[in-house]
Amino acid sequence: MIIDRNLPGASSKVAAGVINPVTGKRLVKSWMINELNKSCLGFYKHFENVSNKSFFYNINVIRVFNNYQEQNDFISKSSETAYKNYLVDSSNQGALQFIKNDFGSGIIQQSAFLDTKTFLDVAKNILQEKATIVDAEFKFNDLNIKDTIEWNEVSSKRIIFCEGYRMKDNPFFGYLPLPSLKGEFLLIEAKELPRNNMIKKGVIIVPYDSDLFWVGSTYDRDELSLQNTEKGVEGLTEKLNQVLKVPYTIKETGFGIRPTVVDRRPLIGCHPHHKNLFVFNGLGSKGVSLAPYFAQHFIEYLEQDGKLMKEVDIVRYQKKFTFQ
């Protein structure tokens, strides 16, 4: 049984779904990227075949440099053995007609993006054939924890909380460090902009649907209202104007609040006292790449008496707390 109220602010439903294997100013390979990419490819392509729909796209990221230092760092990194399959120096190609790239650009390979809206629609349709989906608000006072879990008139062997940023209000797992991070985005129409790459310079531009592109994102830990802000939209527009040479029109604005973790590792595991309460959360901005691999890892832990990786096991935080 899946209980899902479709509450506002859920980040998965509006995310760009980008898988970027090399990130940050220092151009560091994402954690476990080789294993994660393999898992993602098999997982998402399987469900494309099952549903006869397309939602997972393997396209490169064009990383546009802000200065010659960034260009030099990229070229240097691309010559390292560990990065040769990921980074390709393209700075000698000259300025692309549709991007402001006075300092050149490089290509990040083995990137991809997931059309999260289409995928979640497909997933819901598949799950409806195999499970009961309840559109209801989950109230913790309705939960009765015994040898089995009782909620209203439902009895279950266990319950798994996958609440995103709302886990802060969970009386069982709210102690876990899960700061909320709000991101705002734009959907723009840019008919002259090619759709064969993602573009990253201050923002990331992702081909979405028809002539539409997803542009994001802002990062705000303080302003967590369930609406777009003038500051967020203006900030994205200003950054977008520093990238594109072609005209565009803003067609839509949106936002999401995602759960982040201080050590940037998922929060997975069992409650220290209630052995039939579990959590699967904290996938943050890399949720598209992390979810398939760690969902399988979690299932093996639950059903085959496996052990969780210490990097994701919530035991790493429990020593700081006393539980009743």
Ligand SMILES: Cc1cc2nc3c(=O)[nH]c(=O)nc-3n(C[C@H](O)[C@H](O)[C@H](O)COP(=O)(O)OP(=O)(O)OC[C@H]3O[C@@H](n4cnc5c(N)ncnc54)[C@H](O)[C@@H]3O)c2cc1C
Contents of the next structure:
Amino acid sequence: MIIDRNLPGASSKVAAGVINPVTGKRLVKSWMINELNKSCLGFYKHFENVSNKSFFYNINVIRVFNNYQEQNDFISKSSETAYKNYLVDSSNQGALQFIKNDFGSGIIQQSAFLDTKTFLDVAKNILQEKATIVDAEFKFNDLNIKDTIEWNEVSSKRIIFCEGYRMKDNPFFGYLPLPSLKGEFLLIEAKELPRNNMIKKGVIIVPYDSDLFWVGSTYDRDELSLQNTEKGVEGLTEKLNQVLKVPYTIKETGFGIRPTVVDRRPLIGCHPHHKNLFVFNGLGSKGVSLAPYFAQHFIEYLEQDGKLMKEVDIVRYQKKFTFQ
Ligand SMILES: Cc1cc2nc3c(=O)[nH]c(=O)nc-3n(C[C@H](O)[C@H](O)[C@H](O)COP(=O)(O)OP(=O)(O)OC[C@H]3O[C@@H](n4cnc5c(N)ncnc54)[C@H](O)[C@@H]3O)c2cc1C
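Return the structure block for the form predicted together with the named molecule; the form predicted on its own was the one displayed.
Next comes the full complex, and the chain you just saw is listed first.
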């Protein structure tokens, strides 16, 4: 049984869905990216085949440089053995007609994006055949923990909490460090912008539904209201103007709250006292790449060997708390 209500701030349904294997100013490969990419390809492609729908796209990121230093860093990194399958120097390509790339740009390969909305619809349809999906807000007062889990009229061997940023209000797992990180984004129409790449410069621009592009996003730890803000939308527009040469119109704005973790690793495991309560959370800003691999890992832990990677096991935080 899945209990899920589409509550404001939920993250997956609004995410850009990007898997970018090399990120940040210092161009660092994401944690476990080889294993995660392999798992994503198998997982998402399998569900594309099963559903006969497309939602996982292997397209490159064009990383547009802000100055010659960035260009140099990219070129030197692209010649390192560990990076040569990921980074391709394209700075000699000259000006591109649709973006401002005065300092050149490089290509990040083995990147992809998931159209999360379509994927979630497909997943829901498949799960509906195998499980009961209850559209309700889960209230902790309705939960009764014995040897089994009792919730309203339902009895279950165990319960797994996958609540995104709302875990902060969970009386059993709210002690785990999951600071919220709000992200605002735009959906724009830009008819002259090619749809065969993603573009990264300050913001990331992702080809989305029909004529639209997803543009985002902001990273705000303090302003966590469940709405778009003037500051967020203006900031994104400013960055967009610094990269696009072609005209565009803003069609929609949106936001979500990322469930981030202080050490940037997922939060998976069992409650220290209640052996039938579990948590699967902390996907931060990389849920699309982390979810398939770690869902599989979690299932093996639950059903087979009871072992979790120490980097993701919530035990790493339990030492800091005393439980009654
Ligand atoms: C603007 C933005 C852009 C992003 N871009 C990317 C990206 O490009 N690539 C990437 O990998 N990741 C991206 N992310 C991050 C990604 O969205 C998250 O890592 C991931 O979606 C988290 O998934 P989750 O299932 O833990 O949480 P959620 O997707 O938030 O799901 C939690 C679900 O539980 C429900 N729920 C919670 N409490 C209750 C309750 N009491 N009762 C009933 N239902 C409840 C919520 O309503 C929601 O449906 C982005 C996030 C944002 C906000």
